Amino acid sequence: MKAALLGFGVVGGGVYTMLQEHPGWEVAYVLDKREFPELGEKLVHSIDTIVNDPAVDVVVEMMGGTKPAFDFVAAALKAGKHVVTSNKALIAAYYNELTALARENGVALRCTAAVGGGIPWLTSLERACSVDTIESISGIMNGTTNYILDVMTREGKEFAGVLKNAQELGYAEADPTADIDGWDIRRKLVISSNIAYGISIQEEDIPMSGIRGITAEDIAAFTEAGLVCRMIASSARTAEGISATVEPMLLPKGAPEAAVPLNYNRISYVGERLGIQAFFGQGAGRYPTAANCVRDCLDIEAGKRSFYADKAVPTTIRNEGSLRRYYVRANDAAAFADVAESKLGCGIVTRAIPVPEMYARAEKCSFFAALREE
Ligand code: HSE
């Protein structure tokens, strides 16, 4: 099997090493705009070289972002190449287009590393939803924010310094805004929900709030109250349709997610008959992410052609039936006077309000987090 890699960064370098360890596999090309003398003639700067070479079986895209990744991946699919990608931004934004292109051209499109890094989450979800109805998915899908919240909780440090540590450790996206404000997690929730429920949803439809405003004082108050803050992505089938949010949540300190340390991820689904299945592990990093890309390549070699879900029904998120209590530290306290129920630290806790009602007032908050009742 001949592979062409798009991107020779952290993940691309890992796939380059790992894929060639498998008998029968050769990396024929590596496309990158930078120069890498050690790659010799394998290094190319034009996608045309790859799509015009009939010997290339699989294109593995690890460039990140949507431009030019979409054009390159679309060209590869149209040229009859199987595609493996770790790019969550690409799959979340072009879910319908790319799954349709793969189907029309009779080739595989696999993206297991796009959610959960090295965790076999999407492949497990694929197996589960082929035999059961998935009722909900939930969890920690971003290592950077979990690292920040965990270290702030254990060491009492302020946000800015811990974010800097996370960047130095290489967990954060190039622009850490994608991590701390929730963009990265929301893309992972879109892909997971699309597959779990056989739907197609838009990123901007999911309410999202991040941890940019959290302080050591907030965390101290949560600890005092027996609560642990974690960034939680969740979606569920409800009476109204599909609900979904990406937001900090306050969990009882005994909740499984509260014990997730450092940059680890923990994601779970609940199946109607299967009940809960939870997955814990390294959600980022060179070799965990590369391992899922390589496994996708081996699955394609073994004949895997289908996408994770066979339906993609266009769906609008409906959160109006989801009622939650929120911890709110407001910059305009009057905006919450009608829903405040009790005090917590420097903020208040609201009575249970519909999720859209909270997000309608989000701009009046310095920080807010939902209370998850167990
Ligand atoms: N920045 C991401 C994280 C990388 O922190 O989880 C993996 O998607």
Ligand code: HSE
Given for the second form:
Amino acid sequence: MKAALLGFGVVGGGVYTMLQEHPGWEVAYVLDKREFPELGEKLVHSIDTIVNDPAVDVVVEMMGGTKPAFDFVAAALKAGKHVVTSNKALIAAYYNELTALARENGVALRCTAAVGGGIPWLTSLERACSVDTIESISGIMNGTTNYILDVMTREGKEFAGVLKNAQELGYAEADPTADIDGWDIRRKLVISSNIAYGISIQEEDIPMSGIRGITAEDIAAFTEAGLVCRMIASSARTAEGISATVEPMLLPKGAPEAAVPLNYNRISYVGERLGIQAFFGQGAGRYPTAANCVRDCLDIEAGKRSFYADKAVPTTIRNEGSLRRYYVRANDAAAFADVAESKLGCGIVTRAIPVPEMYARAEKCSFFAALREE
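Mind giving me the form predicted on its own, seeing as the form predicted together with the named molecule was just shown?
A lone chain is what you will see next.
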């Protein structure tokens, strides 16, 4: 089998090393705009070289972003080449287009590394969907925010200092917006929900809040109340349809997610018959992420020719029937006087209110987090 790699960064370098360790595999090309003398003639700068070579079986995309990644991946699929990608932004934004192209051209499209890094989350979800109805999915899908919240909880430090430390350790990007404001997590939730329920939803339909405004004082109040804050992505089948949110959530100290340390992930689904099954591991990193890309390549070599789901019914998120209590630290406390139920630290806890109502008031908050009712 011959592979072409799009991108030679952290993950691309890992895939290059690992693929060459497998007998019968050859990395024929590496496409990158930068120069890498050690790659010799394997390095190319045009996608045309790859799509026009009939000997290339699999294209592995690890460039990130949506442009030119979409154009390159679409060209590969149209040329009859299998595609493996770790690019969550690409799959979330072009889910319908790319899955349709793969079906039309009779090739595989696999993206296991796009959600959960090295965790076999999407492949496990695929297997579960083949024998059961998935009722809900939930969990920690971002190592950066989990690291920040975990260290703040254990060491009592302020957000800014812990974020800086995460950047120094390579857990957070120089621009951490996608992580701390929830964009990265929301893309992963879109992909997971689409596969779990056989639907197609839009990123912008899922309400999202992040941890940018959290303080050490908030954390201290949560700890005193026996609560732990984590960023939780969740979706579920409801009477109204599919509900979904990405938001900080206060969990009882004994909840499994509350014990997830540092930059780890924990994601679970609930099946109608299977019940709850959870997956824990490294959500990012060169070799964990590369391992899932290579595993996808090996599955294709073994004959895998499908995506994870065969349906993509256009669906609108409906959160009207989801009621939650929220911890709120507001710019103007009077703005929440009508829903306040009790005090907690510098904020209040609301009575159970519809999720859309909370997000309609979000601009009046310095920070808010849902309370999980056990």
